[in-house]
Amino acid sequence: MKTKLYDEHIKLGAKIVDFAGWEMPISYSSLKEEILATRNSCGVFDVSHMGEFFVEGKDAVKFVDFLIPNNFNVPNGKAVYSPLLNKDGKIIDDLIAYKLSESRVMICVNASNIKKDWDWIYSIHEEENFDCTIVDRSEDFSLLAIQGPKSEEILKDVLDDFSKMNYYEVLENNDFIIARTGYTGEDGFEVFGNHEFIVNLWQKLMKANVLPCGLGARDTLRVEVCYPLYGHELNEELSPLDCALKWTIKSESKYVGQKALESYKSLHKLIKLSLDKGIPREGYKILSQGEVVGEVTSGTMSPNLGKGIAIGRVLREKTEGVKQYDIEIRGKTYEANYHTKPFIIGGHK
């Protein structure tokens, strides 16, 4: 499958990778080229191949809180991070939902399980009585991340009803949906609209010599603050609690796989490793003590910091109070450096 957009990532020299049965840009210049430009000025994503679903009618918002664990009892105009669980409490990906008004939602979901989030959901929506329609419009919809500390100063020159906006929030009118969200930890929108604004949109922002960028930088961008990523430090077979999402569980209304997480113990944490030596990638093992406790989830360079960093996935009950761990790469160990806190902190408003 292609974006809407691939003719233009041809056009600019894009290496083309598959990606989730996506056509996707893995970078245009140089990775470390379009990192910097994101931390520091402006650069632009293609991510139309996530999934977009509508909840619409009087208990939509009732719904939406219902099925996700955090809480959504916010107000129009905002945004919620949130995993979305089975019964049994364990995590079937990650989304944001955003409450356009009182009786309209839009849930954005990765683009690798839209087929199962909709299915889930739908039957979800089955099973309860709750007043509401769903429908998937992923195939509507182009969507491009714009982040960096100039996304806002860009935008306002390219985007004729631009409005001020706090950070996760939504806004939406009769041409996009703009939400001040992000995946790269920086300030930065993301804004969803027909395929034809879209293309539109790209290049008015080609012209304002905004610097397209792949999916290899979006995914250094997003480890250096420690930001999970379904497939390496989400899935199915582990709970929120153990994939340091504590803080999207609610206490205050019921939620899908509640039952399940009330009684559940955690049996894995998530730690932060930096090497002064070596690149960690996902897979290798990591030890304590000259003992395999896990293994990294999500490993990279950060040309930021010009070092190798990691977020690793451990045995809980091996690992309390543990901060000195080994990295294993090709039969050698590394001692590896024990972050509390993630490698960069971003600059989102």
Given for the second form:
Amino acid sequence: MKTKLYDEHIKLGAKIVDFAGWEMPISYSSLKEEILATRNSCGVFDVSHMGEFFVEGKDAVKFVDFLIPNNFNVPNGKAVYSPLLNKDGKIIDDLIAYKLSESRVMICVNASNIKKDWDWIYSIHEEENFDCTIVDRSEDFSLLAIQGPKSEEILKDVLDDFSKMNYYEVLENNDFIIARTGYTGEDGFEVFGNHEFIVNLWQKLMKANVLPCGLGARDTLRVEVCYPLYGHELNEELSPLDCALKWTIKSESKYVGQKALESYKSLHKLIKLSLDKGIPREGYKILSQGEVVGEVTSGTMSPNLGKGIAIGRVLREKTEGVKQYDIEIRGKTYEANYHTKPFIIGGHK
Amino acid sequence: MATKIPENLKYTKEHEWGLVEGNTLTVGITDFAQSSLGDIVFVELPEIGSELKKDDPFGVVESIKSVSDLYSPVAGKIIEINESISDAPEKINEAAYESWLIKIEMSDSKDADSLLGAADYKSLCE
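Next up, the form predicted in complex with its partner chain. The previous block was the form predicted on its own.
Zooming out: every chain and molecule, the one shown earlier first.
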């Protein structure tokens, strides 16, 4: 599959890779430049492959509040990040739910999980008695993420209809939905619109000299701020308690997976490591005192820090209080630095 | 931008270049390789004195997002490594043919004859 911006990417000389069946730009000019531009100025990402579901009706908010463990009993115009759980309390996906009005919610899900998520949400909707409809509108929407400290300034110029908003707020206009959300840790916006609107917006951003950035930059940026990615830090074998997502379990009412979570004993945790020499990669072993205690779930070179960084999953029982770890790379072990905070604290507002 | 393929060098299918001087082969990665990899951020080289068979992995080149093995174009012994590249791997992006990685003393200098010439390598990059 291709997003409606595919031809634009080709014109810009993007390297294209397959991502969950989508032919997506991994990088345009230089991955490093794209990463630095987003941290220091502004970059734009085509993330139209992501899924959009709409929940509408009297019970729309109640239904979403039941569907996710995070609290969705929030004011209009708020966005909420949450994992989506099955009845065993395990993670089906992670998502952002946007409360557009009392009777209208948009849920944005990972491209690789659209069908699985839809089937699950559909089955919950069938099972329960909420007065609302659900519809998968993924094919109707394109989506751009404009990220970086200069995003607001640039969007003000480029969009005819731009009002001030705070972090994790959302606004639905006539032509588009805009939210101050993202996956880079920086200030930034995500703009959902029909294909024509988004292609047009992309072209305006190119004229404004905003650097197009690919999935490669997006991935490194999110590892730098330690945001989890489904299929890496999150999967259906794990609960939010295994993945540093305890903070998302805030619902004040009943939700899917609640019973299982109440008695769940977490065996794993995520840790943050960096290396002064070498670059940790997904699947590399993590050791403590010579014993393998886990593995790297995401690893990359961080151009902002000038060293290799990793998120890793380790066994709790082997690592209680442990701060000294080694990472094995091609048969050799390298001493890792242990981080209690994300590698980079993004400038999101 | 057209890929640079100097006429005086030998090449491998793994996108390495080799400069033959007597029975010494100086090895690096080609302009095509550096351009496909993107920003190179890490290079791991073997110890001096290591013995290699043809096609043995002898090191890695890493970009921000990828790890690529390096393979020995010939059999022989490592007699020199370019340590300055480990400190500044981005030099490979800037000038691939000036950024040699290792020098191999070939067990049999005739092995170099089996490497690709510039014209054959060029067709591989198209």
